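Below, in structure tokens: the form predicted alone, a single chain.
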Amino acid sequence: MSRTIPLRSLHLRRSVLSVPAINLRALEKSHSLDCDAVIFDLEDSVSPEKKGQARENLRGFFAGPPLEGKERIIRINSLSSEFGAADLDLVKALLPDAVLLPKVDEPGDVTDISDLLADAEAPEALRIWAMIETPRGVLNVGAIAGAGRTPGARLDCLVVGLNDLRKETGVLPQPGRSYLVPWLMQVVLAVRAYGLDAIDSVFNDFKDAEGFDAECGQGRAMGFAGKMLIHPSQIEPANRHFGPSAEEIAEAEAVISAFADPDARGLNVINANGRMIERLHLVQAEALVHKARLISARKPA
């Protein structure tokens, strides 16, 4: 019998698209995108003065139509700021599906939201994403992903910031993001261990459509669920590459049905036209199948 898939693995989150809340047209035009998901950034696209303006835009959005199809994240300044503590209070009103925590350095960040959600009593559902932006960020990413399997712990994702990265260690960037894989694949290897998610960093200059395809082909290879995006023309590029393709489909649909054979009941291990499948390709396939569904579903008539 197969292992169930990890809720958390079955998420759509191909196309997670930053929109600044202090642009009302961008928040009212995420309606009518094909993005999987939504980032209300209350963080580096607000300046200082125009934070609560921000919150303020934001609690009207959450009062009118609701995003259909789409996660709801919104990401808040550090509450080591002046402007933390409010944002947070205005997740604990809004309740969207995630708040996005920016430069997490330690399981400790996760860990003490956690805590002031759970002393709030927000649903469960409410859920964390986490930033890994600073270099001891990257240097601490097994723990902060570990922190997500703690009781009562709520972390759902791991999200990329190269800009910030960069920053702070002098990388270059450079085509290829040669001396930022180790670290890039250091992320995706602790969220696999833990059974979370990773998104992969922004494309800043969105006018280059060949070099975001290219980078987006290269963070599909690396294991990532999906890339944040700056601008609604990269929703489809990402979709295109994080989605299955019609090939993997078809392999997984027949890796299924290879163990559906009453022959292979019981077995770990089976061959299926010369070719050895474990019981860990069964888990894989259904994943994949479930998510081509829930792309289908989402497809209009």
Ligand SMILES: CC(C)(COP(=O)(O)OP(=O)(O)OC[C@H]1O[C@@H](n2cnc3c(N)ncnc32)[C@H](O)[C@@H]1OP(=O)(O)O)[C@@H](O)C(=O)NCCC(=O)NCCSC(=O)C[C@H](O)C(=O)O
The other form holds:
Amino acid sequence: MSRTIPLRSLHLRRSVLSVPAINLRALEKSHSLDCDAVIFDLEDSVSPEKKGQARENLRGFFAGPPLEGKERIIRINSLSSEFGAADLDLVKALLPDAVLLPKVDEPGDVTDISDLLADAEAPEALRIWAMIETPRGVLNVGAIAGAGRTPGARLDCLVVGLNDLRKETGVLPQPGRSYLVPWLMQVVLAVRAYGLDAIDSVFNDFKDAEGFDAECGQGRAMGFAGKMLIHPSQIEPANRHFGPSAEEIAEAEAVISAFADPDARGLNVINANGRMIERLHLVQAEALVHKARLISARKPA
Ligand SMILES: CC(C)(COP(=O)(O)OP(=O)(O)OC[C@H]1O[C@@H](n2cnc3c(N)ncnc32)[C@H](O)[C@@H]1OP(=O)(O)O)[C@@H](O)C(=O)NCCC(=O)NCCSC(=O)C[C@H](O)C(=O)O
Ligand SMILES: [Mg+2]
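Can I have the other form now, the form predicted together with the named molecule, not the form predicted alone?
Once more the chain from above appears, this time first in line as the rest of the complex follows.
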């Protein structure tokens, strides 16, 4: 029997823009950008001496007009660092859609923060995202994603961080990412096994539009839901690559109408103009059309 994708739980996460919480201009600008999600970063884009100011900036930002139509994620510093506890207190006060944990090594990193949120009686709507960007994180990614299945775990999404992973492993940045692909696919496999989303890593060279295009195409083909971004110029290409194309939508609609035909009633496999389609393709087609509808329903920023 084919597994159904729960359509209600599909999120648009094509373009996930990182905004340094220390940068007031970038924070303000996030209102007018057409990305699906914003990560407000308290970690690596904020120097140690400015962490306090960055938290204050986020307090001010969240007290202002709401960020319409975008998921709001706060990336905190590691809970084992001197900044983690104050960052988490801020998350509990601001209640974004999710908290993003950096450098997750093992399932306990996720369950520990789930427990802290439960102890604080944070609403279930506050989810957890986890960065996979350390060698141990990649080795344990199946178990980390599986931790999302434990009751109350809140885990929704894994985000790959190739800057840290390259730093820790010595893999060089190269077009095509051939030495990294096995690890990237481990992440995709892990999230799909447990019903989560995976977001591909940032592409640092934001002036290289051609290289970014190629990497988005690769990320989509690998099964990522979207890409973490560092610059507004990356939003449009990410939305284009990670959203369904007009051709894919037309194909999906054809699959749906083929199965809606009375002749297809009771059939699991049909011949659609010389191509076999199965009911599992119907499930995929419905998910794709649902995503296309979510995109059309989005108000432009
Ligand atoms: C990389 C940047 C420092 C470049 O900034 P800047 O020099 O200001 O670029 P531009 O002049 O081209 O900017 C044009 C306008 O766009 C606004 N802008 C730029 N970046 C952003 C942004 N991220 N969000 C919102 N708005 C942005 C500028 O303010 C300009 O606006 P205007 O004044 O109206 O013209 C900068 O892009 C930047 O800081 N990017 C984000 C860096 C970041 O978040 N880093 C952490 C995430 S990366 C990561 O997590 C790696 C991972 O952990 C791993 O291990 O791989
Ligand atoms: Mg990192």
